[in-house]
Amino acid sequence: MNPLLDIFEGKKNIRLDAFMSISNAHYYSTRDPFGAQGDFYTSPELCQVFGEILGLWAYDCWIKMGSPTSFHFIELGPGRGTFLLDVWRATQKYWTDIDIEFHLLESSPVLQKIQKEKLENILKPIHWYKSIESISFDKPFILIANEFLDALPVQHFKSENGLQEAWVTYQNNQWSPCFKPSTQDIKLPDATKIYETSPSILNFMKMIYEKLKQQSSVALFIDYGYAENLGGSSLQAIQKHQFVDPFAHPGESDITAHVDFGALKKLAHDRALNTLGPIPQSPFLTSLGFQERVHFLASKLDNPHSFLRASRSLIDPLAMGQLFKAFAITNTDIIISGFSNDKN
């Protein structure tokens, strides 16, 4: 039987969202996903020049917003600390003086104990939190999240025979995808084609819009995503560094989905906020210098073949460079490094 039984309560049918949220929260309460002895690779944990960069960026962001002498630094999934780090190490000789609190949020007890081991000594103040509600909003503020949406939980639906949603069930020791007649009133611009949407996702990016109209912030959110939905399903797990089926190990694999881009902007907008992007990783990081510090420090290296080839698949076209998009959101008119001026 399968283990994540009891944690379905026992549920056998169950909605695709809902499966992706347990079986997630499971995954990550309950081990360090990252690295050669987990099951994938984010940017930081790949090259140090990704937190320095993004550090630096911060930085400019700060300088462009007035300098305030209080602010929030606020990473929202902040995986083994490492990430934080870098960008401390890249910005703490220009923050001196300033009153700045380091916001985390994890939900996880396991990656929680990790961060706090690494960065408690470091940055204070630091808190984490569990919730975006129960972070404190009330300083200017700049956001960060580096592949946390795409965990969100999705749904699919699609409309050749009727309205259909997505469900998972259980039969014989194993869960399998289904779909299900639904009520929901929705539009389906192809019958033929399955159409993802994710309310998670626009929910929580509605409590990070709000905030941003209150205070002069920026946000940065990094991912791999599409700026279009043109319909198809993108749902994937991942485990021990090899992709596998999205059901077949529920609560031991990370299941993820790409993010609809596209939707997050026209949600911006419809709160008068300034979007940029998103546009790829490569161009973004390389405008930022992203090249430029990893030669200067392979210089260093006696032997740097291994640093060069784990930076060059943040930024190359058939890594991580094209697929994953840096989008930006701010409620103020300044002029955002890394967009090429792109403000929209």
Given for the second form:
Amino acid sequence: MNPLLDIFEGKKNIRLDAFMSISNAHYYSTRDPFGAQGDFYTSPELCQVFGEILGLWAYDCWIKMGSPTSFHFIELGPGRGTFLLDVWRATQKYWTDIDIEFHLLESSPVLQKIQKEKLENILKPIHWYKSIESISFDKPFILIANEFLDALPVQHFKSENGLQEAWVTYQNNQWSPCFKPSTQDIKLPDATKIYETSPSILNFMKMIYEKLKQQSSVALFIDYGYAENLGGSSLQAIQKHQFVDPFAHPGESDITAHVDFGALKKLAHDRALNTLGPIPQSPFLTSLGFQERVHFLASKLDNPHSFLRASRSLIDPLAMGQLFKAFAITNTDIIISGFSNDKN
Ligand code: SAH
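Switch from the form predicted on its own to the form predicted in complex with S-adenosyl-L-homocysteine (SAH) and print that structure.
Next comes the full complex, this chain leading.
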């Protein structure tokens, strides 16, 4: 048994995107990675106001979409199901006598089980899917994905004696990155830097955009990311709340890359869809009343310090406030809340 090789079925030379995809599939399918005992925190796990405020944001979108009496609420990568429970707590008194179906995309059996235990008896009807192709998009929908895209695989290219693509090889009991000549037809925007791109994300988003074009609908993605690809690698891995070498613990650390929202925006505009953002998480949440709700809840607590500290990290520019971006896409011309600071 060699834990560094097993999940790759003996392969010792593998493209970077395949390495990331196999590592993350193993990582998520074998554990609950969240919280103090796990590897990292996400916004909904840190503060209930994140889900509550986005629930009200979704309700606002729904009204502006013309209050469809039958619609789908879709979440991609629901983690522990905490976000959806917070959404529901904030919105259930408004969404009465409405035919809402919940559709969840989750590839991990471990997390799906946790989600089922938490949500199955509360949100009805609710359905789980392992692939986006299986989800039914035949009704108007609101789709939300927090920290989903950053787990999808990226490719790296560089220009050195022609175009080279990043691979990962196993030698001397360890994995390390290397470059090999590529036959792909890609023109690098800056020949002096590594070019990071994610065909997986682009293809995934093409599918979502197709669905968005067919129904009056809104999709919101929140993730680590940037509006303009300035070149360079953003590949990173987290284990036990520490950054680790992305190649050192395949399948045992969370390997991510920052999302190129600029590319997603262009792809949407090519399809005549409207986009909002990307804008940093801090102004997005703040304009939706995040701080007011946090202070209201804190005022009910005897000792609000840890609650306030955790809540603050969502909007602190040095924590998640700046690096995380909110990006929305819609086929309607409704004014989506939260993006009044959008300078794009
Ligand atoms: N949205 C949650 C969890 C983010 S972690 C939160 O904010 O707390 C990423 C989530 O996406 C996990 O639930 C993981 O199992 C799921 N996931 C990762 N890659 C996936 C894939 N390719 N298909 C479906 N789900 C995936």
